[in-house]
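Below, in structure tokens: the form predicted on its own, a single chain.
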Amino acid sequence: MTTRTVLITGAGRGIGEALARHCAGAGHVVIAGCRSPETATALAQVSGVELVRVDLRSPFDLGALAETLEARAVDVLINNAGTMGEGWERQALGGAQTDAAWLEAFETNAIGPYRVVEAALPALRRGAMRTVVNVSSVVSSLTHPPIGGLYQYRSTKAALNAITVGLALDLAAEDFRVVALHPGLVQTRMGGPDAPYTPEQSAAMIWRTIEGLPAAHSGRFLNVDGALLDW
């Protein structure tokens, strides 16, 4: 087996943290970038996970993430970190959302992941995969969204789709792939306790599709088993 670096966002809970814990169980190299990386504390005493401190919405913490890469090579970003937003009731047609809220949703959801590639970018190059996989939802579809409402996460992680098309554009002459995922519906504080797929099996699906990713799909909206998904 080969081994890969796969730098992280979000990795302090959730999905983020799924898939550290399975990359590194199958021998990857895991940076595991976390908002909070002090209180992963489990994480942290996982083999092959390095914890770095990165808040999509603080210049700094993206500083000291590119200096982190300076000298190293990353074979995989992936941009787990987001957030839903307000409620989902305050999203709805005619709730109290704030704008507020909405700007922050897309900070976190749509320029953080992009200044996250900008950081990572050296590194990836020097990386062999050089693959990009920006976690979308199939809310922001534009063509076949399964609901309505939820506003801010909607539009925020269109914004992210878009950015995903203009990235794979831009690097499509490096041979990088860059792709948005959708990564099921999941049993985390977003996803809720019935969803059908636990953060684990989220996670080994998701790293299966990554290590199984054709160059054809670069630029394209993918469902978590690989299948193509309706921008």
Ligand SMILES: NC(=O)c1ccc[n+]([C@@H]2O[C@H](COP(=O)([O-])OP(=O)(O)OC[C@H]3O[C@@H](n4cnc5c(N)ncnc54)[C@H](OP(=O)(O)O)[C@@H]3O)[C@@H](O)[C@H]2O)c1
Second form
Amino acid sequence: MTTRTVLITGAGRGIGEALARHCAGAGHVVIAGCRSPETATALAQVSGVELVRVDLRSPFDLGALAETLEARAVDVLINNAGTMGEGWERQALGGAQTDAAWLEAFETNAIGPYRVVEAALPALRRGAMRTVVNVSSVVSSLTHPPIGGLYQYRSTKAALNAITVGLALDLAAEDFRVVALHPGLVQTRMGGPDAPYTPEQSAAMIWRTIEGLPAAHSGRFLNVDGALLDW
Ligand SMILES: NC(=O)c1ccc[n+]([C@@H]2O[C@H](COP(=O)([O-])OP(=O)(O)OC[C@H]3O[C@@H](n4cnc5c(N)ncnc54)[C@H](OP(=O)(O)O)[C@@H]3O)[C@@H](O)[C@H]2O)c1
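Instead of the form predicted on its own shown above, give the structure for the form predicted in complex with the named molecule, please.
What follows is the entire complex, opening with the chain shown before.
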């Protein structure tokens, strides 16, 4: 097995933590971006995992991340960190959603992941896989599923999808694979206890999809199992 170096944001809990544990368990090196690394004490003990402070809304953290990666190669970046924004009832039409919360969600779900790509790009260029996975959501699709509401979440993830397409085009000549990926509905703080997948199941499927990612799927929107989704 070839050892890969994987940079994962939002690795302190949920799908991100499960991804970090899955990749480290498979013998890969994991650079685990956490907003509060000091609280991720159990993850810090996992062999192969290095914690790095990354709050996507902190230009200081993003600058420090670029410095951390200066002399390194990263094979895969998983832009996993994300936020729902305000509670879903507030995000319904006529709900009490605030511009401040919406802008905060935009920073976390769209601008932040783009800035992480910028910070990691030299290291990704030194890597062997040149793969960027932007964790999106099926509710960002313009065509599926036909539900209303969730304006903060779906609009900011749709922006991430647009960024994904742009990056895939800009980096195509350098043999990069850049995709948006729906991780399934997962039992996390965001997905709730009734979601069908555990974080461990989602993480295992995501990694399998990354390992088998065809070049032709760059710039596309994928389900957790690698199947193509409509934008
Ligand atoms: N769960 C689902 O069913 C589902 C479905 C579709 C898509 N997704 C997507 O999957 C990804 C992971 O979601 P999850 O279910 O694991 O959610 P989660 O349990 O709520 O975890 C979210 C993660 O993102 C981090 N985060 C939030 N804002 C951040 C910021 N400004 N800077 C850095 N990290 C930040 C959190 O860090 P803290 O611990 O510091 O808050 C946490 O590690 C998200 O992008 C989400 O939109 C999830």
